[in-house]
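The chain below stands alone and is given as structure tokens, in the form predicted on its own.
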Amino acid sequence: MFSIIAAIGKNNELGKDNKLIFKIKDDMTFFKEKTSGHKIVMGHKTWDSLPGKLKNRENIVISRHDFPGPDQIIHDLDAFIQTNQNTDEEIYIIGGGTVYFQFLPYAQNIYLTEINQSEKDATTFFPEFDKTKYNQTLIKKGSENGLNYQIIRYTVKNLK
């Protein structure tokens, strides 16, 4: 099963110049706790933005080219989705914007840290989705460095 995890601003802002816009310690802790011990899937730009391979996770990168570093490189996204969409294993999609858009129709869970602030110079955005098709569970509310946020789990309603 695919689960998306992201932190977004009021206007679905994700990043600026291949960097996160909002850095909230609780969000980073939540991300680490959720994704540790799991496969994480990302685009090449997201991989390049990381300080290195994320520990205790299988780092999988979508790319047309081979390069050193990740545990696996996906060249055929459709085949990867077909092979993994019905597994019991939770596979986390961690970005960027295009990768979120590609996986959104297949994600059973979306974990969003929704930050009550906007960034007018954002260059990457989370895709729009119909929140009425999901059950919403508030995981945590908080405030850090003047940023109010809430972490919400969206789960597709038609799941058994």
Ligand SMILES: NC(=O)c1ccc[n+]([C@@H]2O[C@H](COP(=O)([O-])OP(=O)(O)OC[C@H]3O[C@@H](n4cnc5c(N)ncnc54)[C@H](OP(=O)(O)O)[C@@H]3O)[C@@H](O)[C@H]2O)c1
Second form
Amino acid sequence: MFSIIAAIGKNNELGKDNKLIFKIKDDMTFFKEKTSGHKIVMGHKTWDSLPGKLKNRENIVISRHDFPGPDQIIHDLDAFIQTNQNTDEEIYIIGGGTVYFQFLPYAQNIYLTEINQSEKDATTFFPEFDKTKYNQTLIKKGSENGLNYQIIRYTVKNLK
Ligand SMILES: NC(=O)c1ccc[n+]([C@@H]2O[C@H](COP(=O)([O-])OP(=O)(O)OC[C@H]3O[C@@H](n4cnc5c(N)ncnc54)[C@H](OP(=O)(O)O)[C@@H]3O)[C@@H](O)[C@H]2O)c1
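Starting from the form predicted on its own, produce the coordinates for the form predicted together with the named molecule.
Every chain and every other molecule in the complex is listed next, the one we just looked at coming first.
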């Protein structure tokens, strides 16, 4: 089973120049709590944006290339989706934009931190999706450094 986890701005902004835009400590804590002990899947650019492997998680990177560092590199995304989409194991899809887009039709859950702020120079965006196809649960609401945010879990009503 796949669960997407992301933090987005008012216009679905995800990143700028291969960096995160918004830094909310509570959101980082939520991300760590959810993903620790699990497999995490990310695109090569997101991997490059990190200081290194995320601890206590199996770091899986999607790329057409091979390079040292990750626990696993996936070249064949379709095969990975087929093998893992109907399992009970929760695999977290942690970005970036190209990877969210490709996993969206197969993800059971989307954990979205929605931040009430925009960034006009953003370079990467979360894909549009039809919210009426998901049940929504408010997990948390808060404010930090002048940024208001809410964390919502979207759970698909009918998965592909
Ligand atoms: N706000 C958030 O929650 C959040 C979370 C994560 C990331 N981000 C931000 O998002 C940005 C990065 O996202 P991005 O969309 O630019 O890049 P990305 O999705 O992280 O990585 C794109 C790369 O992944 C590989 N890839 C993707 N699909 C593939 C496929 N089907 N088969 C083989 N390889 C595939 C390719 O690597 P190769 O070129 O090596 O083949 C591609 O160039 C950064 O700014 C980052 O900070 C934000």
